[in-house]
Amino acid sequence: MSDPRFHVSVSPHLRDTATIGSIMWTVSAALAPQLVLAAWIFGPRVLLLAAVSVGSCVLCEAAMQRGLGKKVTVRDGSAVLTGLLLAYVLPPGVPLTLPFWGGVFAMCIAKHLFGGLGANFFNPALIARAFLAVGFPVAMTTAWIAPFAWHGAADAVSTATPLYLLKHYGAAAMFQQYGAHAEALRHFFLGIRPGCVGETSTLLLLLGGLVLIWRRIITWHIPAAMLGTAALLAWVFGGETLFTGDPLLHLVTGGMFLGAFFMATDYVTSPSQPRAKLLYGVGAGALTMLIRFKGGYPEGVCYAILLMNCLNPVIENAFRPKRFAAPLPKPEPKPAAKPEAKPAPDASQKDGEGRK
């Protein structure tokens, strides 16, 4: 019977109009303004980079599903969203072969070899970025484009991100290049700064995340816990890395908001219970700041979320929800079996034994 109205599952029966397609396309729509802004800041080549990434993911999704004998479901938007997120975590000046191979790794290895949608162990876009960072380290760390450099004839691919300057040269060097404290924060919040394609404008990412919370696609637990933990640790342990202990610099630079609202909240690789989500977000925020302060990379959001993906099954199991039904009664212990009494010997046997 193909009519979905007659598909009956085990109680309790919960009705919802949301589908995989509606969720995926809504998240992609919430991310779309960031792509338009990135194209205006870094040049129209960003649109080509995103098209290659999305196209690679869609083609690989269809090829893997057809090869594995499954129904092709590229219309549900999950492959499009993965390709869009992959493009958002790449520097805008990388060669176009990188988003292509990243899409191949994300869909063929990280998703379908684990069982497809709902069975992947890691976030496909982030694990693909980690793969590209290992396989193409020079392109992934030097292909930064200065804002609006594509308007002139200057070399666009030779600049440092704010987090790089903040980590290696301190806040003074960063403010020397990007203006005074208030001016730098305003530029970073609006997105006028070098960085990955999708981590420029904190304002657009915040608005997109709030739309997802309003539509009840995600909850506030993971973003609030991740951002709050990162801000607290930056304020407590920032030291000379920060400007008078201001945690805003670490929140509006890098991929903090992109990771908190759109990466760490992935349904498959994050917990489902509110308390588990809070713990998951705290762990992601703490690991991000640990990598930024003590690690070799100036950014830590990608690897922090991947590490929390590994811990997700443990966290989910520790906060299992209560049963809807009443607990089964404990079986009553069975009474111990009494030993059988031995029959008394006959008198004739005793007389015979006595005579003997």
Given for the second form:
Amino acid sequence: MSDPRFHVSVSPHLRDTATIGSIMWTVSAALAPQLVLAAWIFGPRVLLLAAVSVGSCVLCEAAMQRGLGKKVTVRDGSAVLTGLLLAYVLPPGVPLTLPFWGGVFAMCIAKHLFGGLGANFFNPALIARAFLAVGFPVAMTTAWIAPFAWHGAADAVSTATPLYLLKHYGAAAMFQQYGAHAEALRHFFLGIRPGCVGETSTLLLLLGGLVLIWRRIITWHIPAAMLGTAALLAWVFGGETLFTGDPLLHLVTGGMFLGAFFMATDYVTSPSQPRAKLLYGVGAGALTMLIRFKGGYPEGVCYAILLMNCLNPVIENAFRPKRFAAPLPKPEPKPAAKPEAKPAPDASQKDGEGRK
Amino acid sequence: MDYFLMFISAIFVNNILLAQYLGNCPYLGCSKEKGVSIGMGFAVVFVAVMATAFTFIIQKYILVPYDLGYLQTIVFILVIAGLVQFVEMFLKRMVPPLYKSLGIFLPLITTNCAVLGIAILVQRKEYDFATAVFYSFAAGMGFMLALVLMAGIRERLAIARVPKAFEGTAIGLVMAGLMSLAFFAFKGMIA
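Could you drop in the structure for the form predicted in complex with its partner chain? We only have the form predicted alone so far.
So here's everything in the complex, that chain up top.
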């Protein structure tokens, strides 16, 4: 503040320089290294994918806002971020119509029908992914590209993700394809593996997530609770017998880090109280592992977060902060004998007296 | 069949509302407030269990032996309507506060397709009596879960700036569709 004297103003008194735009662009920047890596691993095609997705989201946001007579706010970057996240959760080999329709669904239906930024209940990128998984099931489950396949052959070589192999052929088959245990984990950690565009590199996503925590854009609660729960459950139930599972393997495969740091922490669709955040993270981690172990899909992060999105209003309500104020005056006990005898005028009069 | 698996399956995997799309009218009608949705949920659980028990006996000892299967729908509806009427009279006489808090929703259960759906589903799956009653209880709980989740969401929807054309039931239906997409998570979990 430039003025050293007392500053008199109405509340709120705590101020910050953060704006929607600054937050959205920072998150996008924290995600960017992964896109570069994906372009290097899967080929420049993923840049096209991201461009279509972002373009579709921005256009739809602008069109919806204009059509509904609202201010067009595409410059705040929220549509760009949604588009980027949508591209990140798609397999790299999908046809370009998928990111386009995904963007239309995310913006028009999941976001703007519910009132725009801040009013959507589901993470737009994830619900768009769920929509695409139902609408284009073949492309969404088979369009994987093997790392560096684009250097050699002209066409993409399709392959299977580590989690798919793990689910359908067991751990042995997976390590046979990806090398010995330590080597495979190293590759998964660095991001040299097939998978969705933006989920491959645990390292880059972790760094991006730490930047967000350092910039105070997200707090540690949700990622820590989600990753911790998932690791614990992977250790307990992941092996042949109890307590012999491999927690590291489950953390570095699939979209665990992308989900924990960038999807589950979405302000709009996650709770705001610290304890509620912990519960939310634990739920997301547990559901992820439930789907990975028992569900019909190899990967469960997307659906786990969507289910927690469903639960979010109930969680948020259960963890309301305490009021720091004088207790409300107790409502005067009504005469029990006549509950239906014109309660309305009576009650309003009493209310009026109470406030004086 | 393992009862625990069946419970999980009926609540999450084959949720009567979000996976089988039955009972959408109370889902939209009684989800404006959490208290009402819980009351409605319990009422549906109760009626569903009772109706399944009664219709099971009727199906087994009257409809099947006399080859009257084509009367199933009308007989089941009659049983459910009679049961609701009975429950209503019982509550009105014995537990007036509960009767009052349920209000119009109690008679409306008669036309709740989820209750009829449960009663017919257990016939189609050819469960035995105990399993059928247990399944109806679990399915009712699944109905209640979806209803309470929806109520939480709609309490927040009330303050959102939804486009004019989509206010009320329309946005509720969109929401139901999106929730159903999220419940695809459980697809394939238990056969």
